[in-house]
Amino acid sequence: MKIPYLNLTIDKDEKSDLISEISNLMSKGRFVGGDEITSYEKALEKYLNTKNILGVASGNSSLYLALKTLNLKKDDEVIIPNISWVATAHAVEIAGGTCVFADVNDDLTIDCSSVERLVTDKTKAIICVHFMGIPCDIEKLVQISQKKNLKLIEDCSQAFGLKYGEKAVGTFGDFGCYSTNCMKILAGLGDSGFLISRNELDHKRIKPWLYNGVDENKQVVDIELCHRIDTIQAAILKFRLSKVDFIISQRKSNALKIIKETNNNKIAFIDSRERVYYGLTLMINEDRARLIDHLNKYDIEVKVEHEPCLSDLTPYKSHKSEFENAAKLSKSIVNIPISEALSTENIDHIIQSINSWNP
C-alpha cells in the first residue's frame, strides 16, 4: 500500500466533467482571454468576499506583480520568513530589491518580534506567509506595517480557503498572492495563481503587466513580460472551487484523526486552532532521519517543507537575517500525507507506522 504525499491523480466522475470544460473550450477556439477568465475571477471574488483579483499564471507572477508597484531599488529591503519556499524570496529579488529574513514563530509563521527588530529606513514591504494554512498574528502585521508606513504583501499559496476571524487571508494587508497549481488546495492541472489588490488604482495598473504591458485597447503602455492565466486552467479551476469546501473539510477531517490517534511522545504536531492544511508537520527533535526511514519503510511519502533556511541558501547568504527558531525547526519538521484522496485505510495506516515508531 505505498500512500504518495500527494495523490494528483484524477477520478472517473471528474476525469469527464473536466473532459466536458476543455471540450467545450476546444469547441471555441479560444484558449487565452475570454469570458472564462472574467468568470473565474468574479467567482474568487465572491467566494472571497473581495474585490480586484486577477488570475495569473503562477504564484510567482501574484508575488512579483504585487512587488512591481513598489518600484524597488536594490537597496530597498522586504522582509520575509526565513522558512518558505523560495519563490518568497526570489520574487523580492527579480522585482528589483532585497530580502532581509526574519525569524519564526514555533508555529512556522513570521515572528512579529523578529519583524520590528528588522525594521530600519530601508524596508518598504513585510512578506507574510500563511505557512502550512497556519495564519500569521494578522492583525499585529497590520499595525507594524501602519506604523513603520510599509507595504504589506500576504503569500497565501498554502492557505486557500483560510479565514482569520471572518475575514479571508489576503484580504487584510496591501495585497494577497496565491498560488492554485496542481499542488494546491484549490489546484489546477498545472501553474496558476490569483492576485488580490486591496487599492484599485494598483488594480489597474498592475493589469496591463499581464500581457506585455498591452492595455485593454492593445497600446504597449510598460514594459513587462506574460503573466496571464491560461483560458483552460480558469475554466478548470472555477469548476473546482465549487467543490473546495469539501476538499477543505476532508484534509481537516484526515488531519484531525492523525493528531487524535497518534500516542508517541518522541512526536509533537504543529497545528493551530484556526487553519487549513495545506500539509501536516510533525515535529521531532533527534532522529528526524530515522523517523523519515520508517515511514518510507511502510510505504508513506513525506516531506520537509522546508530546509534550509532561506538566509542559508547560496545566494543569500550574505543578506541580513534573524534563525535561531527558524534554524532549529527546519531539521526538526517533516510532513506527511493529509490529501483528500486518502482512504480510511491509508490514514488508519499512518496512524499505526507513526504509532509503531520507537527509535
The other form holds:
Protein chains: 2
Amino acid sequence: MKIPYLNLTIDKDEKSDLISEISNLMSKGRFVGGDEITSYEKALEKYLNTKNILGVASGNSSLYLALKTLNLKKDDEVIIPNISWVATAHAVEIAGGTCVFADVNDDLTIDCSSVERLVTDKTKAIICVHFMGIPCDIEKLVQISQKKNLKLIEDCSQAFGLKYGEKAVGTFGDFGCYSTNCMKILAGLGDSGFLISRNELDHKRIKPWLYNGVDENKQVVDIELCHRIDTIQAAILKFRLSKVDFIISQRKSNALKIIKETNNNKIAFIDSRERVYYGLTLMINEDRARLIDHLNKYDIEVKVEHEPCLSDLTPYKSHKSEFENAAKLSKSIVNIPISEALSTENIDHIIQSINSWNP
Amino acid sequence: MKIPYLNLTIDKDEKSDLISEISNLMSKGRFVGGDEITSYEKALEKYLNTKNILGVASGNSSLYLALKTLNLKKDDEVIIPNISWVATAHAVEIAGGTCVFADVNDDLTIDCSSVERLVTDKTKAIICVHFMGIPCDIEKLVQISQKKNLKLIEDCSQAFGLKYGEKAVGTFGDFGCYSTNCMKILAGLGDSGFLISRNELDHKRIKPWLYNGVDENKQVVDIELCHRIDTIQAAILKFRLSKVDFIISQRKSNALKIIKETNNNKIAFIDSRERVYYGLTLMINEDRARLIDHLNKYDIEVKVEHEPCLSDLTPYKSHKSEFENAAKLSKSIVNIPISEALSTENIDHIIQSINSWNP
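Right, the form predicted on its own is done; let's see the coordinates for the form predicted together with another copy of the chain.
The next block holds the full complex; its first chain is the one shown before.
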C-alpha cells in the first residue's frame, strides 16, 4: 500500500467528462482564445464573487504580469515571505525589481512586524503568500500597504477556495495571483493560472500582455511575450470548478481526521481555524530526517516545502532578509498526504504510522 | 463554400488517435515533465537530424530563452528583419536588449546588405526569420555573424520541415527557435515550441530556465519564470510529427497548383525553389484592398502578414531601422489559403477567383 503524496491519475468517470470537453474543442478547432476562456473567467468571477479575472499561462505569469504594472527598476524593492515556492521571488526579479525577504510566523505566513521593519523608501510592494492554504493576516497587510502607499499582491496559488471572513483571498490586495497547474486544488492538465485585478484599469492594461502586447483591436500597443492560457486548460478548469467544493471538503475532512487522531507528543501540526488544505504540514523539532525515513518505510511519501528558506538559495544569498523563524521552521516541517483521492484506509494508515513513531 | 484561411477542426480519425494519447496521460496522471517530453525531444532530434532540443511553452519562450544566454543590456542591439510576427522583436526587448530593424528582400527574408550596414559595436546578434517557409540566405548570414563575432538565431516558427541543402533550418545558427502552436505546420493543441542549441553548454544552461531555474538535482541555480511545455502538448506533437510529411507535401502540392494555374498578370507570387508552405503570399502592386474584397466576396478568407512593418509599430517607432522594401512590400502582400485540409474543389475555386479578378 504505497501512499503517494499526490496522485494525479484521473478515474474513469472524470476522464470521460474531461475527454468530452477536449473532444468538443477538437470538433470546433479551437485551441487558443475563444469564448471558452471568457466563459471560464466569468465562472471564476462568480465563484470568487469578484471581477476582472484573466486566465493566464501559469501562476508564474500571473505574478509577473501583476508586478509588470509597477514598472519596477533594479533598486525598487518588493517584500515577500522567506518561505514560499521560489517563483514568488523570481517573478519580482524578472519583472525588474529586487526582492527582500521577510520572516514568517509560526504558521509559515508572512510576519507583519518583519514587513514593517523592512519597509524603506525603496519598497514598492508586498507579496503575501497564503501558504499551504493558511490565510495571512490580510487585514494588517492591507493596513501596512495603505499607510506606506505600497501595492499589495496576494499569491493565492496554494489557497483556491480560501475565504477570509466573507471574501475570497486574492480580492483584498491590488492583485490576486493563482496557479491552477495540475498539482493545485483547482487543477488543469498542465500549466495555467489566473489573475484578479482589483482595479479595472490594471485589468485592461494587462490584457494585451497575455498575447504579445496585442489589444482587442489587434493593434500592437506594448512589448510582451505570450502569457495566455490554452483553451483546453480553460475548458477543463471550468469543468473542474464545478467539482472543486468536493475536493476542498474532502481534503479538510482527511486533514482534520489526521490532526484529531494523531497522539504523538513529538509532533505538532501547523493549522489554522479558517483555511483550505493545499497541504498539511507537521512540525518536529528534532529527528526530522528519521521521521521521514520512518514514514517512507511505511510507504508514505512526504514532502518538505520548503527548505532552505529563500534567502539561503544561491541567487538570493546577498538579498536583504530576516530569517530567524523561517530558518528554524524550514528545518522542522514535513508535509504528509491528504489528497481527496485517499481512502479511509490510507488515512488510518497515515495516522497509525505517525503514532507509532518513537524516536 | 466558405474557404477559411486555416481550419483547425480535427477529423474523426485523428481525433480518436489524439484522444488516445491524452487518455493515456490521464491514466498515468502525467501532465508536467516526464518521459513523454524527452521522447518527443528525441523524436524531433531524429527528424531534424540534430541534437540539443528542448520542448518549451511557446515560440516566444524559445526566442526569449535563446536571447537570455546573451545577457543583453539595454544598449546591446539585435538585428532582426523589419517584417515578422512581432514576437521576434518583443523577445529581444524582454530579454533586455534593443532591436534594430533590417530591410527585407523581395521574398520577405532579411536583406543581408541591410544587416551589414546596421552592424555596429553595439550589435550582439542577428535573428533571421525563415518567413512563410522561405529560407533566408543562411550561408551569408553565418558568414556575417562569424566575421563580426555575432550570435546567429534562426526564427524557424514558420518553417518546420524546411531544409537548406541537406540540413534543417535552425541548425545553422547558434540557436534554432520553433513555434509549434496550433496554427503551425507541426501543430500542438495550444501554445508550445522548441529550441535547438548548437552548443551543448548553452543547452545545459537553458534547461533550468524552463522551470524556475531549478536544475536536475532540484537545486535553484538561477532566476527564471516557467517556460516548460505541457506533457499533453509534447505527446500530441510527437504523434503529429509522424504525420507531418503529409502536411508538408499536401501544402506544397496545393500551393504549386495555385501558382501554376493562376494566369492573372496583375498578380505575382512570392516563392522560392526550396521551401515549405506555411503560407502562400501573393503580391499586388495596387488595389490590394479591392483584391481582398473580391476574394472575400468569393468566400475566400485571406490574411495580410504583416502590415505595417515592425519599425512602424507604436513600441518600435524610435528604433533604428531600414525599411524601404519592407514598407513597400507590407502594403502589397496577401496570403491565401493553402491548408492541407482544402479539397481539390477549394483549390480550383481559389484559382478561378484569382483569375477572374480584373480591377
